[in-house]
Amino acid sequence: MCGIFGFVSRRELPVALVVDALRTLEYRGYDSWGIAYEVPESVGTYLAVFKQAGRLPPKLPPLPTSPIALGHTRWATHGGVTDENAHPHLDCTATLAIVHNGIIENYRPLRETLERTGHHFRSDTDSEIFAHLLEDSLERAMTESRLSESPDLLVEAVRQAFAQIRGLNAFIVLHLPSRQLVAVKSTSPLVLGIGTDGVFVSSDAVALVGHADRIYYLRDDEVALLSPDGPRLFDRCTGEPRQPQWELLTLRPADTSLGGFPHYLIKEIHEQPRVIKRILRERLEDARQLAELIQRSYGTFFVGCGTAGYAALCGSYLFSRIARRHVNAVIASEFKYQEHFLTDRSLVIALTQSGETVDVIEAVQAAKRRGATVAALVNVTGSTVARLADFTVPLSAGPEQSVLSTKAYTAKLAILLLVAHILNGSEHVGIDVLWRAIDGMEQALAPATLDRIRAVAEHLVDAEHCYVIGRGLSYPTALEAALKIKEVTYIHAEGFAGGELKHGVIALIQDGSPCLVFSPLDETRPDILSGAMEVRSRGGWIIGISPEPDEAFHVHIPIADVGDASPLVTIVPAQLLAYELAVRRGLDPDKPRNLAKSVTVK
């Protein structure tokens, strides 16, 4: 989940560009940060390391230029949030620096062995172990070859050190004597970039915008050696040279800027209608091909985590309702406990924004081991899930830099609704209802609706608990709305199926308890309104999100009636409410505590 970045160049570049890249990557973790770079001296060069706990400060003292540097922004796993545990980490000679994303699962026995052989550790992290393993491997390789500065020796040392660790990991290594970087990974992402100023490597392509023209997603079975003369690739198992297939970096600076908004979260909420338009323009043929795969399958499964898991659950309702087809929606982290009934006729559809979520990757790998076909709805086309899948539908949502997922969620729903209609033979209806949803989302983002949501936020700003109910298509929306509120406001929010109120949940209601009620104009309306009235009669304060008002509502937030596309529209007021609450509570909407965007560790 951590963000890592490095560069090497024939000329000196500002070290500050590493800091800027870390700001772009900070959604991957912001417990601590650090940089390392070469500093020339009259008697020889040395590695300067600056790191500290906490988020990157808005301003830093002036930084020098350097031909080589790397940096890291951390989501803590092993070791507390301290300056010492921040990355980069050095070996005993202070000529090797490493940054790491992942977890070394066998770190304890490795550390014990290294300490017995005289290595001195400065941190409590598992990450530092790799610097010392590499130190030993490099010393051994140099002794055996009697060559001190062979680039291939550095690659060989990294290969040997990486072979000793267990887990899903990505490293960038800076070797001061040869002025080179080495990148190596297993599942955790790394992207190489080539630009006019040098060679770059990052855990996400968004940090390469403005620096690289061409990119390459490093494979698990490769090691990359980055030198001022350019990158070289090697097979991680054999050490044989590889030839990468570079692709153009299509992202532009405008894709990653705030665009006049105060936070990425509110910017991305407002981008949702445009994303659905893009899907209708660009992804119709992909939706048709996915429908063909589903038609040929014998057993279809949606898998996803968090927000993507709720999109999967909503998809199961859409497929039942529109396509008259049963689809199993499974939380990706639980999928490996239910994989036993997969066959070579099964189809597993992975839903993921980043394509790097480790639980989704493991679900995909389990499916492939059993011969199932894998499709993916994924936002990052070069990601691990995209490469593993037999067929991929890009979400076309653009970079999502707030930790909270919004536009990727509605993109998944739009594609699933379209596919359901294609399976039903009513593609034209699916297209029409999505255009209606676009209009409805724009109405939900209009000033009049925003004013009502802000008034609700003022009322709820000091709330400790919040409940959200829905039925049918609105049940997954209730779960997603509650997730958005608790993710970014830290208010305890729970989503429930409306029919479950009398089976225990209503015991939580007391005088003043806020309750969001999703009530589209469908067959669920009479029952959900009945439940809302029961909550109100016990003192609950009811916020109704519905095309029409009702006596059960204390506050009515009007939305458009868009039929089966209601989940795309009803979620927008809940996203806006979560944002407005976070702002009023003095919280950072883009970087909620303890969370990171791309969950690449278990």
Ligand code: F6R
Second form
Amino acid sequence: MCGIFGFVSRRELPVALVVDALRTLEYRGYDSWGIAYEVPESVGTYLAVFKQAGRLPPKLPPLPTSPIALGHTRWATHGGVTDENAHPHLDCTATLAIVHNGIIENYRPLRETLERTGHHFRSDTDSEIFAHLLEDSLERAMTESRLSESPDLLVEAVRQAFAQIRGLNAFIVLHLPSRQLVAVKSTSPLVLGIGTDGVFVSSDAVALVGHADRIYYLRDDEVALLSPDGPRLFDRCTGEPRQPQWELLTLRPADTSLGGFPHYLIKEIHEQPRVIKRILRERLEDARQLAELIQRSYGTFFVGCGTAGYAALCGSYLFSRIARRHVNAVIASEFKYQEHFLTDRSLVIALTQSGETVDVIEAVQAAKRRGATVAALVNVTGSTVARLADFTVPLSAGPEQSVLSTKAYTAKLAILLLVAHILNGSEHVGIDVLWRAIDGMEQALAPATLDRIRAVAEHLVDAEHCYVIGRGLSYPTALEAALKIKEVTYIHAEGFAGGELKHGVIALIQDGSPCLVFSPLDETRPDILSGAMEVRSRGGWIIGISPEPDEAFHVHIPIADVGDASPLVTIVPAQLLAYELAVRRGLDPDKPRNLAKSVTVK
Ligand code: F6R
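Rather than the form predicted alone that you just supplied, could I have the structure of the form predicted in complex with the ligand?
Full complex below, order starting with the chain above.
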């Protein structure tokens, strides 16, 4: 899940550029950070390393310039959160520095062998092993060829070292003597970039904005050698040279900036109406093609994790209701225990913002092994899932930088709603209802609604528990609302299907227990309101999110009535409430503890 970044240039660039890139990548993990760069000295160059546990401080002492540097922001897996375990890691000669994203699954036996042969380890991480493996491979390659420091030898050594490790990994290697970087990966993402100032490599294209004009998503079967003269690509198995197909980097600085908002979370919540408009403008044809694939399939599965998993669940309700079609919504990490039904006529639709979630990738790979067709609703278009899928619908949500997913969630719902209507032969109805949803979202974001949400946040700021109920289309909304609240406020929030209350949950309700109730004007209204009344009569404090007031509500947050698009609108006040609570509790809304945005490890 970590973020990695590096550059090499013909001239000296500010090392602070790496730190800035790490700030952009911090959403991938923020347990520790570190940088390494070449320091030219009259007595000989050396590698300076600076690393520490904790988040990047807002201000750092001035950093020098250098022709080559790399950096890392960590989500800890093996080895505690300490300065020593922060990356970069060096080999014994301190001429190789590595940064790593992933887990070396066979690290134990490798470390034992390396220690037996005299390597000295400075950390408890699996990552450091790669620096020492590479040191050995490089020495072997140089002895065998009797040539020293040829660029291809470095590639050869990286290929050999990489072949010895197991797992899903991405590395950037800095080789001081040849002043070159090497990038290599298996599943975990790496993007190369070329700009006027030099060559760059990053876990995510967003960190290349402002540096690169052209980018290339490195493939698993490739190794990239980055030198001041430019990048070269090699086949990871044979070592044969390869020709990359560069593409233009279309992201602009405005896409990744805060744009006047104090946090990315609130910026991205506010972007939602614009994203749905973009979907209506740009993704209609994709929705039609996806509908055709579904039409042809015999068995459709939606897979996703967390918020994307709730979008999948909501999709199954939308398909049942609008398209009269059964689809299976499966949590991606559980898919391998349910894949036995798959045939070559099945269609598996992966829902994922990042396109790098390892459980989703595994589900997609399982589907492909069984000959099923794979489609993806994915936000990051160069991602692994986008490349594995037979057909992709881009979410068009723009970079989602807060760790919490918001705009990618409603983008998935909008596309699924459109597809359901297309399957039903009522595309124009789908388009109309999405326009109503856009208006409804704008109303939910207006100051009048915000004032009510802020008042609720004041009331709940010290709450320990919170319950959320909905039925039908609003059941996935209840789950998603509870997830938003718990992950950013650390309040224990639980989402339930309203009908489940009396089957156990109501035992938790006591005087003052806050309960959010989603009650759109659909067929669920009478039953969800009677559930709300039952909670109220046991002392529960009821916040009703609904187009109409009701006697069951202590507080009413009015929202627009938008028919079947209600899940796109009702979630907005819950997203805002989660944000307002986080701010009031003094928490960082963009970087909740223990989380990272791209879950690239199991
Ligand atoms: C919650 C959240 C996560 C992600 C999940 C899947 O706010 O962001 O639950 O939705 O990790 O991520 P993607 O969509 O990138 O596969």
